[in-house]
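One chain comes next, on its own, written as C-alpha cells: the form predicted alone.
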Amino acid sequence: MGNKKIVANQKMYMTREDIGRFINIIGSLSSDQFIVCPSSIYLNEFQDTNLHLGIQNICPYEKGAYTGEISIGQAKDYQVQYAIIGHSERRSFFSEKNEMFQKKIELCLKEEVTPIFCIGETKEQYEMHKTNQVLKRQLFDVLKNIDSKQISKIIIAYEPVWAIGTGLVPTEQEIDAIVVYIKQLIKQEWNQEVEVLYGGSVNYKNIQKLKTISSIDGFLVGGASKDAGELLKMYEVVVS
C-alpha cells in the first residue's frame, strides 16, 4: 500500500545532547514515509524542524488526575500524528493489557492521531508453532469494537518480541506470510486493507534485504535509530 515508511522509535536512549546531533544531522528532511518517535520530554527539541513526529505512548484518558501520563491533548500540541501502542515492552515492562490498547486506539482515531499498533509472539509462542494464533487473539481483542470503517486509518506494526534487541530476524519467508497473514485477517473480518510495518533488530545491514518483501509497508526501528547517519542511510534505501 504505497510507499514504505520508516519509524524511528527512539525508546529512552538519548540525552538532550544526543537530540541535538540528531537534529543537525537529519531535521531537515520532510516526508511522510519518514516518522521520528522521540522521548516526550524532548518533542519540543523538534517543533523547529520538517520531520512528521510520533509518540512512543499516550495516555488512555483524555485528561485527569494520571500523573506521569501525557495526554492525546498534550501530545497534538507538539504535532504529534502518530502514537506507538501495544509495544511489547510495555506489555512487558509495564504490564499493560488489551483492553488499555483498545482505549488508547479508541482515542487516537477520535483525535485523528494515526495509532501504530503492535503485535508480535514470544520465542516459545514462536518454536510452539503458535504465532498465527497469537496475534490474530491480539488483533481480535484489541480491535473488536472499533468501527469497521476506522481500521484503514491503523498501521499494524509486527514485531515477533524475540527479535526485538536481539540481533535475530526471521526470514525474508516468515515475515512475508506473516505480513500477508494479518492483511488477510483484517480484509475477512473487517473487510479493510492496512500498513503492515516489520520491526525487530532491523538495521541497515539488513534493511536492503528486507525492503525486498513486497508485502511489508515500512518499517519500525528500534535502536538503530539512535544514529541519525545510519537512520537516514536505511530511509535511502526504503525510498530508492
Contents of the next structure:
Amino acid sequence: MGNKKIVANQKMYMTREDIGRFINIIGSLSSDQFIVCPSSIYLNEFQDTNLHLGIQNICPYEKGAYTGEISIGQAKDYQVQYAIIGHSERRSFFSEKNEMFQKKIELCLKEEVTPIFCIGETKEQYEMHKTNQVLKRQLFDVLKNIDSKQISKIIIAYEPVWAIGTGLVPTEQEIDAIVVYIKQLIKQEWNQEVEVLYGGSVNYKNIQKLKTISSIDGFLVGGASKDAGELLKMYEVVVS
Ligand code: PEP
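Moving on from the form predicted alone, please list the structure of the form predicted in complex with ligand PEP.
Up next: the whole complex, starting with the chain shown before.
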C-alpha cells in the first residue's frame, strides 16, 4: 500500500507561538504521507503552508445550533482533508459513543474528508487477551451500517489505550498480528482493503524499529508531534 504515513495529532498541546515555530521548521513540507492535525483554532495559521491538514474531531451534525462545535464544512474551508474520529481521549473524557462515531464517519465520507477511525483496547482487556474481541466489536458497532464500497476510504488507527502517552509500546510482533487481524476482518466482512496506522508512544527513538512492521501503513503520533524537528526526523526515517 505504498509509503507509510505520519499523522501528527497535536492534541491541545500547542500555543499560537509554538505553532509559529513549528511552521517555520516544517511548513514547507508537502507530502501526501505527512498530515498535521493542529488544534482547530490554529488551522488558519497553516493556510499558507504546504502541509496536508487534518482535524482532531468534528461535530456529528452538519450545521446548526451546536454551541462550541466545528462542522465538517467549516473544517473544509481550512483545507482539512482528514478527520480523527473515535480517539480514546474523546471516548474517555467526553463520553463519545459509537453512534456518534458512525455519524461523524458518514459525514466525512459524504464530504470526501478521510476519516481516521481510532480503535484500541485498555490495559485490562490486553492482559485478559481480549484485544481481538474488543477491536472487532469497536469496528463492527461503528461500521456496520456504512456502505461497503466506502469502507476502503476509511483509515483505521490501532491505538492501544495503554500505549497512548505512557511510553509503553506493544512488541512489533503484537502490532503486526493485530494489524493483520484488522485487515483480515475488513476483507472478510466488507471485501475491502484498508490502511491501518499504529499509534501509541511513537517517537524518534522507536520509529526506526516500528517502521519495519510490514503490515502497517503508518503512524499516528501524539506527544512527539509537538516538536517539529523530531517530527521531521521521524518523517525522514519513514520515507527512507
Ligand atoms: C494519540 O494520542 O493518538 C497518540 C498516539 O498519542 P502518543 O503518541 O502521545 O502516545
